[in-house]
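The form predicted on its own is given below as one chain in structure tokens.
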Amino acid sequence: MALKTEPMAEQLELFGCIQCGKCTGGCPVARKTVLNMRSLIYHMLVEPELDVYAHPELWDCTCCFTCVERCPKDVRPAELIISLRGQLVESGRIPETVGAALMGIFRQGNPTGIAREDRTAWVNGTPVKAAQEGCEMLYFVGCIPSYDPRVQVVPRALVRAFTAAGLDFGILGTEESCCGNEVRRMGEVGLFEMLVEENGELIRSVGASRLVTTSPHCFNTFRNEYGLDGIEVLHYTQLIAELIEQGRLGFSNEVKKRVTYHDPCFLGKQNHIFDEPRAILKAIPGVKLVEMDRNRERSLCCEGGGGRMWVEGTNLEERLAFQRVQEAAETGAEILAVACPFCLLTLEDAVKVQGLDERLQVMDIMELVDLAL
């Protein structure tokens, strides 16, 4: 498929590269493959058009907006990424598995494609409140943590540290479709647009002041992609760290471990939500926080987002999430502690690929803080 330079350049302001490189030189893959921020947006500035077929590393592409954060004319080059993928959708011409995950979006609400049905199995007999019956907190419990096993324990850790909080909440059961997030930056405009408009119109129906989400994803989509004027959209950490300033959620048990943590992405780059989940880490009795090199702003992205946990990109041999847990082990913790339900999948598997299983173990935020409950 050839691409007319000139409108995308208009409309992504693309114009305004100077070509300083800084998002090649920041881009966390662009060491491992031949994806290439600066080239890109240069060829679409003075090329007629361009072959997005022969771009395969285009799926390379996390989405973590290192290059968006360090751009210093604010072209946003990841959003080209995002452009380019959609001309892909239009076509057709995708991966497999990313076909697959959208198709599983649009028939059930997830990307597994397993059945709405089942979403709620994560509760596993815990009492939840049904949120259309009204509620001062949504919870978006999102479809990672619902369909996954090893994901499905956060949930019902959240749930629990709530309850004992005092708090009223409520979740949407089988009625709660995916975020979005993922189908934006895997080009799906249409299905993305949908989603925005069935979702929002949910969530308000619900009346609730309050909007908590496990995934950093959701998050982000919720709190800059929806317009839910009116409703205040939160990450879990920044509850659970509210709760715990207040008093309202108090630790009876220790937890001797000494700990590092993981910024995701989309909570710490794209958000910049660095410092209530270290908040929460230090408020559990025991817990010694310590920080691999890159932190905050610099944290090594897991190699999970923009549609990468559903397809695998041009370079098998190395991972992101490889290097990340060497840097974490590389600290003395004995837990990588994580806030991402993606980084939690994908350090685990890591760490497992690494044979650092005996060393170094992965673990939720509020797993530890279900421990310390």
The other form holds:
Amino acid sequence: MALKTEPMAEQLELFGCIQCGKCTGGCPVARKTVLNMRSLIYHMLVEPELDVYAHPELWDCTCCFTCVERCPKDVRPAELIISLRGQLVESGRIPETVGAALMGIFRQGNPTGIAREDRTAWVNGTPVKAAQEGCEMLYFVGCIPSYDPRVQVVPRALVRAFTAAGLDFGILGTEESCCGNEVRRMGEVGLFEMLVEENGELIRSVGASRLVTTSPHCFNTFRNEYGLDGIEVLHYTQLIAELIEQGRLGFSNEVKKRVTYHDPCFLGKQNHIFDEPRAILKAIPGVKLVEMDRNRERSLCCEGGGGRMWVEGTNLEERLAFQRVQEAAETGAEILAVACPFCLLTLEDAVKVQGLDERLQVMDIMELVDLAL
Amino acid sequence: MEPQPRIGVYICHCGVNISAMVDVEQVAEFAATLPSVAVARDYLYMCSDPGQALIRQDIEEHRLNRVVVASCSPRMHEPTFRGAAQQAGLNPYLVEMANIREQCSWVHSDREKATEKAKLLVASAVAKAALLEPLEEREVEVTPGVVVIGGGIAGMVAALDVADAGFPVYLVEKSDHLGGRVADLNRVFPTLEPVTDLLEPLIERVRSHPNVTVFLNAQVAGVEGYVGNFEVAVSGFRVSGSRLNELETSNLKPETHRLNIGSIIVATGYDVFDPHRKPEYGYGQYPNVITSLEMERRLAEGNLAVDGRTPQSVAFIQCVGSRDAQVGNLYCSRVCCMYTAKQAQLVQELLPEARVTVFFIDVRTFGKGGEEFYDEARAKGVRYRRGNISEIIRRGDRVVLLAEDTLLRQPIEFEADLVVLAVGMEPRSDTAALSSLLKLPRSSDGFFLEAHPKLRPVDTAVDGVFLAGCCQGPKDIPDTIAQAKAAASSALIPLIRGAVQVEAATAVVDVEECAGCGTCVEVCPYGAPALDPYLNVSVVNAVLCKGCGACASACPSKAIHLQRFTPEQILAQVDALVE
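What would the structure be for the form predicted together with its partner chain, given that what you showed me was the form predicted on its own?
The complete assembly is shown below, putting the previous chain first.
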């Protein structure tokens, strides 16, 4: 499909690009695929047409947004990839797995395709208040934490922590739909706009002053793309750190482990939240926090974002998560702590496949908090 | 009895610039019919010598006492026509211009309508001319002397020129020594001579010059007055040497000196970009990553070892903190390509076996000898690779630079033992304070703003205050010295003349109408009006007044009139336009 480059180049203001190469240079997948961000932009600027179908590597991008964070001319390179994906979505030329995830979100409000009614199956024990009845804080659980058995421990742990701290909170239950962060990044603009409208209305109708999420992906889109004025949007690490500092959450058990923390792209790199997760870990008695070399702004993407949970991409070599867990193991840490459901799944997968499960355990911060409470 | 106005009207063709769109002969014929017009002509180039001669001749022959020139913008030739009138013995403020070029012939495409508009503009100018009053050109005496703020290379060179011209100069330096940032360098490009060879003679001349007084650990505490008559309060130590001994001053309190001078030169220099602001480079985390300033010190000591090991691979990264929207410095720092080529050559010479690589986006080695200097670096073995480094990570004792070599079209992982960040220049952190003290505006990049980017690089919006060196924007030593000498030259003009001319068309207060409300005092950007404490009326300092008219419009009693823009004059213009 021959796309005329001029309109999109103008709309995305690609003219700012001076071809310095920082985007490709810092791109975590650049060394494994033919995807070359800088070259793509150059093509859009100097060639009259781009054959979008000839670039299957467009699906390799994890939307870590390192290129956006570092571009010296504020060009926002990854938005070009998202825009080109939009063209592919419109013409229906998308990987099957992407289509299935999008269909699941459309039909059942989540990418797994499991029925909407089962969204609250993760709740066990005391039922959680329905936010629709009114609450101070809305807890947005998210799709993967709701449906994936490995991740369901996280919302359960969060509920226990919120209750212990005496917070007035509620969940949307089966009315909760996918936040759409990955939907936009996979190029499905129409579906994303629909989710923003429906979720936005629902969230505002609750009347809560705060919105807290499990996943940094939901956090990212609610904070930066939904336009929820008047509502304070938080990731759970910000809230838990705050509760610990205020003395509303106390630890009575020890977790005597060497722990290293992996900064998720959507929390760290993109939203500059580095200190709160570390503050939580340091507050847990017995935890010895060690840092990987590539931490904070240089954290190595696990390759789970940007729709990559549902796309293998063109490069069938090992995922970056494999390299990442090696880096974690090298610090001598026993636990690799994460704060994102996608990181949790991809990094744990990498540990298992490489047979590192004796040395290294991947855990969400909330699992550690839960042990210490 | 006042003489009746006798106005001469001159319509310029301006070659074809005006006459192509405006029928200038028709306008001249029309002008002749206006009240009080004694003579009306059209001519090819009014600003030319014969054109001006026409005006002078007519003033004599036709006893003209007012002149209207319909031509280009007054910003072009108002001084020219005022001069012509003055030469014929007519007060220059009795000349009025009508802009029938920029505001008529150049912006319209209908010849008939443009001609009609030109006629209206001329009628309006004639109506005002009839009401113009002669104005006195005033001069105030100048206090000889210059304060130079900043004792770096710009400040010292400027100070010496003023001192050599025979005037007292007060050099105010914030730190405890002269020499500024150049003193932190090892060798300079493109000559590669040592910095001490440059600075020592200069500092010695400054120290020993009878007309120069040096203040160290000194700051400007206050500035009052206006061009020709400033009073600058300096808090610091007056010294006879060029360096303050710590022990000497630790028990002393700085004194306040009040300096009365005619001009001020600002030569406060720059700050270096702090690479902690780019955490992805690992500066402060890895001992292998240093700044270019730190490299200068190592080159001076001849020691390039990292953790005791000789580097096999040395990499330079250009544009750190410059050309970068992420840190808010959009500009290019101008000197880094040259100083990197310098350091890279020197490193290659010190370590002949090492691979020395410069990672660039563009190579900007302009200036005399610049391109040849870049050739020299490469001839010595320095490799230039195109690609802005995105991140630096550790690998054992070495570091790895993550980038794309855009010319190879390949992402690379480049291993290095020593990495030099070519950090850029930034405005000094105390620029804001000095800016408000001197009322100096700054450009969007934070450096002090020059009066015009092309035509007036050392003047500022404040008469009598001049800029020299990097405080106005990043530049190298040759350009700094050129600008310092230019600033000294401009600063000397009022001193040599002994007097400064002040704006003739200033605001005047009618003391009978003035209610003493003080609105004009609040509104004036130049501090010209002040309330007389005894009479409780406003008095305008005609020297400070720039004739902007803000007070005249703001005055609720209509007690202030701006000369050359009185209500009668303006209303006459409006009437002429509307009829």
